[in-house]
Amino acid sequence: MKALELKNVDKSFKKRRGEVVRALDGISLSVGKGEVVGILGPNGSGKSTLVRVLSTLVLPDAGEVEVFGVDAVRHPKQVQRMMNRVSVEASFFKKLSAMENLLYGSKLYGVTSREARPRIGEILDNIGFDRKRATEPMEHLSRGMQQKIALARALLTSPVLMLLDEPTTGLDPRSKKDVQAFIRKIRTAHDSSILLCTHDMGEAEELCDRVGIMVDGKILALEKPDELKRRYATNGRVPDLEETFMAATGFSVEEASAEKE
């Protein structure tokens, strides 16, 4: 059984001027149990819409979405219990402390404060977060520290499927390495299946078993990083992942993002 399977998923949105934008265009992909699959794409490629559909925040217009064999459209509550999502726009109660936010999150999943506190301490240590800072209001923490708390919150329930939408965007190099190391640890310790949406080529190559390239709501290719790069080899030279992205799309990630602005 696949951890995640999508078949021919479409999603369109209507803009104010009546223009229809097709955010997902016939998306089909799967994530095996314990596998990390990365989706590379610029801003506006459809990555965040894909994550919202998978997390049942947005209904697809067409197609099938299954999580461990359960229809996500028909049984969203059942699917939500098996997954958690970390996005670049993670929201918090900014006046409350990091610890208060985490304890509140645990209660939503039926975990008491007494049970949650040792688990929270362990997670904070693993992601390189100073426990002393956990008593400070979220609004006093840096963007990188807030993102670590978002990751910690997602891990409180030990989800079997993690949806990571640009989890290290805006982080300083040290925080980025801490988060990436913890993602590897999650996968090893919990056999979690992970879908990672990113525009960081190095992150995708380092963390993912397979990497897909997504542009204009379509996945152009989805293969092991080395196989993907070999597909675009020229004159015996195998390109790096950024060059592979450019060969597949005709743009660099920055240029493709600019096209969407």
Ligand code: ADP
Contents of the next structure:
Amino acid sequence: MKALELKNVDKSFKKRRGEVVRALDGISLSVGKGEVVGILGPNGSGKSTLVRVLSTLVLPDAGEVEVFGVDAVRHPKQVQRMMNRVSVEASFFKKLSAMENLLYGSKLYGVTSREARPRIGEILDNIGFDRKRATEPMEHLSRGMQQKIALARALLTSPVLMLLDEPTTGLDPRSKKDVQAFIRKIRTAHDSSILLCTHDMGEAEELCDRVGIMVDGKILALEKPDELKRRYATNGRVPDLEETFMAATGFSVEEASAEKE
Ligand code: ADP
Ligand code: MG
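Based on the form predicted on its own presented above, generate the structure block for the form predicted together with the ligand.
Whole complex next, starting from this chain.
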């Protein structure tokens, strides 16, 4: 059984002036147990929509979505319990501290404060978050620090499936390295299956078993990073992932990370 299986998934949105955007256009994708699959794509290519469909926040218009064999459209509650999503728009109780938010997060997954406390300390150390700041209100923390707490919250419950939507976007280089190292660690320690959406080529290459390139709601290729690069070789020269991305999408890396709209 696969951790994730999508078949021909479509999702369109109506924009102002009646224009329709196909955010997901016939997406088929599978992620094996313990596998880390990266989706590289420019802004607006549909990565977050893919993650929202998987986390049952958005209903697909068509297609099949299964998480560990469970139909995500028919059994959203069951599917939600198996996964955790980390995205840039993580929501917190801003007036409460990081610790309080984390304790609350564990409670939602049935983990008591007594069990959660030591584990929270350990996770905070691991991601390079100063424990002393864990008692300050969330709103006093930088975005990078808040992002680390979002990740810590997801890790606390050792989910079998993690959906990481640009987990290191907006982090300083040091925090980025901490978070990436921690993702690698979880993966070996918990054997979690991970879908990682990013526009960071280095991150995709370093963390993922397979990398897919997404443009305009379609996944153009999904392979091991080496194979992906070889596919775009010209005259026997194998490009790096950045060049591969440009060749596949027609976007430069700068354009890929620019805000759309
Ligand atoms: P990415 O995460 O790759 O930047 P998104 O999945 O956020 O891409 O967006 C894909 C496309 O779908 C974009 O054109 C975006 O504007 C559109 N879109 C996403 N969510 C909505 C929504 N709730 N309503 C209208 N359009 C949306
Ligand atoms: Mg996004």
